[in-house]
Structures are given as structure tokens and as C-alpha cells.
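Encoded as C-alpha cells, the following chain is the form predicted on its own, with no partner shown.
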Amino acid sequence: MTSLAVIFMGQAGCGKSHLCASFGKWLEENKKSFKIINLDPGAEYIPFNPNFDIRKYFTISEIMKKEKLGPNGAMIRANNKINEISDEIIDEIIGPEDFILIDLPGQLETFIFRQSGANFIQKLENKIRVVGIYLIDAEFLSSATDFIIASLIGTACSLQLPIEVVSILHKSDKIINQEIIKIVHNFDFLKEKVIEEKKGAMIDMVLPILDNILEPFARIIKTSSVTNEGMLELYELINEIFCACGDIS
């Protein structure tokens, strides 16, 4: 098979890195070959050998002393040094490997929403096909607004970039309220949780296009680093993406 590049990609803290682990660990298990590339370089510590570590080429904190600037400056200014010698690095961590796990950098906005983020992944899904996997972080769900918020940064992330990009919900083992299953697959038990938590304008700009919004929500998945849950449902959700016949094995 050609090689599939998954970029996991989400906000700070919301497993990322250990699900690059977790699904890497399965891979193994199942006799797929792959690769897990490291591109935050502001990390201090990753739960992974990566093949590709992209700290050998600079840190958030090298950065900070040799250009003055703050953490955030460092890091936009290190997603612009990553695009610059974006070549380089695509062609160093593509191989015949049967995955390759991007781990991103924790500050979404930085890397996804700025345009340097955007052109590094067309220019790797010009050589490989690539989709994204957007985790929502389920330890920080409390209410049916908390996943109307995440789910639309999920949306977003699809409208800026020119990949697939699908929704998990992350940290299964973390969920405090049980409700949150049940709003996260019943529509329209979410929309009288929406309109019980009386969050102002959320009802009336959201629930007249909820279900255009979350249609793609409707078969999300739970996955946990911690239990292995959902290991295999990633791999078919990844599969589905790519191949009618069901097999990219």
C-alpha cells in the first residue's frame, strides 16, 4: 500500500502526543509498519521515540534566547522556520512505511489556522495521501455547549486545510459527566441541553444549523490512551476515509 500520513491535531493537553503512542503501539501489534514524527518544538517531553524529531533543527526555547521573543512569538515564528524548510522534511520523514503519525504542535492556532501550518500540509498531501484526526478532549466536557464549542474548531480545522479531517472524542476514560455520551450521538437530546444551559446567543446562532454543523459527528468515536479503547475504530475510521473496499491492508 502507499504510505498514509495521519496528522493528530488538536488543543494543548488534549492527548495528542500519547495517542501517537497508543495507536503506534496497536499498529505494531497488528504488523503495520510506521513512523511517528515529532513537529512541536516546544516539547520537553514526548511519549514516543520519533523516527523524525524536528527539535535537531531548532526549539521553542533556542528560539526565545537567539530572537527575543516570547513563547508565542517562538512559536509562530518556528511553524514559519518549519514551512520554510518544509521540502526537506517531507522528504525525510516519507518512506515506505504503511503509517506515518504526525504529532503537531499544542498550539492549534498556531500551526493550523496560520497559513505556514496550512501550506506544510498541502505540500505533503501533494506527495502521499493524508487526513487529520482532530481530538476533542473529553476530560473538559462538561455541558452540550463545552461540545458544540469543540466540534466547531474540529469544522474549522476542515475549512482551512486540504485534507480530511475527522473527530474523536479523546480521553474516554476522563469523562466525569455521563451525559456527555448521550449529547455527543443524540442530536436532539443535544439540543435541549442547549437550550437548558440558556448560553445566550449560542441558541439562536447555533441550533437553526446544529445539524449541518454535527452531521459528521454523528459516528464519532471514543478513544482512550490510557484503556486502549478505540484503537481499532480509529484504524476503520482511517480506512473508510481512503478505501470503499474496507481493507487498506
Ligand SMILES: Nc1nc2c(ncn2[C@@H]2O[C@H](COP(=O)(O)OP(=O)(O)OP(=O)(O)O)[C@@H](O)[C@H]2O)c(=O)[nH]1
Given for the second form:
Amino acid sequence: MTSLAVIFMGQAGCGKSHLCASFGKWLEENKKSFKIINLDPGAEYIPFNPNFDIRKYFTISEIMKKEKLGPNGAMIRANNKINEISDEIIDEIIGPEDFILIDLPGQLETFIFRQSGANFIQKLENKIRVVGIYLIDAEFLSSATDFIIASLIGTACSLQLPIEVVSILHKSDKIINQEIIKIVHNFDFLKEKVIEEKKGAMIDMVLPILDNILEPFARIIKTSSVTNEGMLELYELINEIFCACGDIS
Ligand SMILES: Nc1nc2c(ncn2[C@@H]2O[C@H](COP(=O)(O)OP(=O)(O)OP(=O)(O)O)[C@@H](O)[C@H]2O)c(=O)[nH]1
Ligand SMILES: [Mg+2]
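Switching from the form predicted on its own: structure of the form predicted together with this ligand?
Now the full complex is given, and it begins with the chain already shown.
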């Protein structure tokens, strides 16, 4: 089997690093080889032992001090630096393992939504097969509107990147309101709820978006790093994406 790179992306604090760790543990228990890569130069703590850590090159606090930048400016600078040394990084991170799990920083607008992120991922894609997993944080879903916004950001990642990006619902152990499950899985109910939540011109704008962009989300899987729910489903989802793209020999 050739290596598959899986890039975990999503908004700040949605659980990317913990999912890298728990999915890695699941792979290990299921006798699959893998590497875990930390590409977040701002991380103070990461819940896994990385095989490659961008912080050996630079950290956000060093860049802030040296270049007199604020945290967001330093993150943009760091991501440009990642792009500048991308060949070196890619040579270090690829290997014979079945999976290369890549943890990104949460500030989507400083990497994924800029050319630096797309360029890096394109270069990686030229060498190995790559898929993006976009995490929707279940802890902060309290309405249909929340789910639509989170899903649209996932769609924006897909639009921006030269790879397939699939959304999953993470921190499933935090879902206490069963209506959220219905919103996520039942497209007609999602529509009903959003009509209740939004009025007037906003509805005319939102309904066509739901029909055209969000309907494919109907099969979204749920994962949790606390209960380990969904690890097999995540593995199968990744394999399915690669199979659909061609081979998984
Ligand atoms: N209940 C619950 N908490 C989780 C889960 N996954 C992560 N968390 C918690 O969510 C918080 C953020 O998790 P991280 O893995 O650091 O999130 P992240 O997306 O990597 O965060 P940034 O890199 O800062 O954007 C931590 O307190 C985790 O313990 C989960 O499945 N369930
Ligand atoms: Mg993280």
C-alpha cells in the first residue's frame, strides 16, 4: 500500500490535534503504520509525539519577537516560511508508512485560505495521495444556522484546495441535544429549522445554498477522541475517498 496523507483542518479548538492522536492510536491498534506531523508552529502542547515538528524550524512566539509581529501576523509569516521550505518539509514527512497524519493550525484564514497553504498541499499532492478532513465542532452546534455556517467553511476549504475535503462531526460525545443530530442528518428538518431561525430575505438566500451545497453532507460521520466513536468509520471514509479517486493498492 502506498502512503496516504490525511490533513486535519478546521476552526480553532475543534479538536484536530486530539483527533490526530486518537486516530493514530486506533491505527496502531489495528496494525497500520503511520507518522504524525505537527505543522502548527503556534502549538504549546500537542497530545501526540510528532515524527516531524515544524517547531524545530520556528515557533510563533520566536517570530513575534524577532519580527515584531502580532500573533496573526506571525502566523501568516510562519505559513509563508512553511511554503518557502516546503520541499525540505515534504521530503522529511513522506515515508513508507501507510498513513501520514498532518495536524494544522486552527487559523484557517492564515494558511488554507491563502495561496501558501494551497501551494504546500499541491506540492505534497504531487508526491503522495492526500485527503483533507474538515472537523465541525459538535460542542458549538446549537442551531441549524451554526451547522450551516460550519459546513460552508468546510465547503470553502474544498473550493480552495486541490484535494478532496470531507467534513466530519467531531466531539460527538458533547452532543446532548438530539435535535442537533436530526439537523445534521435530516436535510428536510435542517431546512425547516433554518426557516424557523431566519426570516425574510435571508431565507431566500439560504435555501438555494442548502440545496446546492449542503445536501451532500447527509452522510456525515461522527467522531470523538473521548469515547473513540467513529474511528473505524473515519478509516473507511478515508479509504473510500482514495478508492473513488483511483487505486488503494
Ligand atoms: N469532549 C471532547 N473534547 C475534545 C475532543 N477532541 C478534542 N477535545 C478537546 O477540545 C479542546 C481542543 O482540542 P485540540 O485537539 O487542541 O483542538 P485543535 O483543533 O487542535 O485546536 P487548535 O490547534 O488550537 O486550533 C481540548 O480541550 C480537547 O481536550 C472530543 O472528541 N471530545
Ligand atoms: Mg491543534
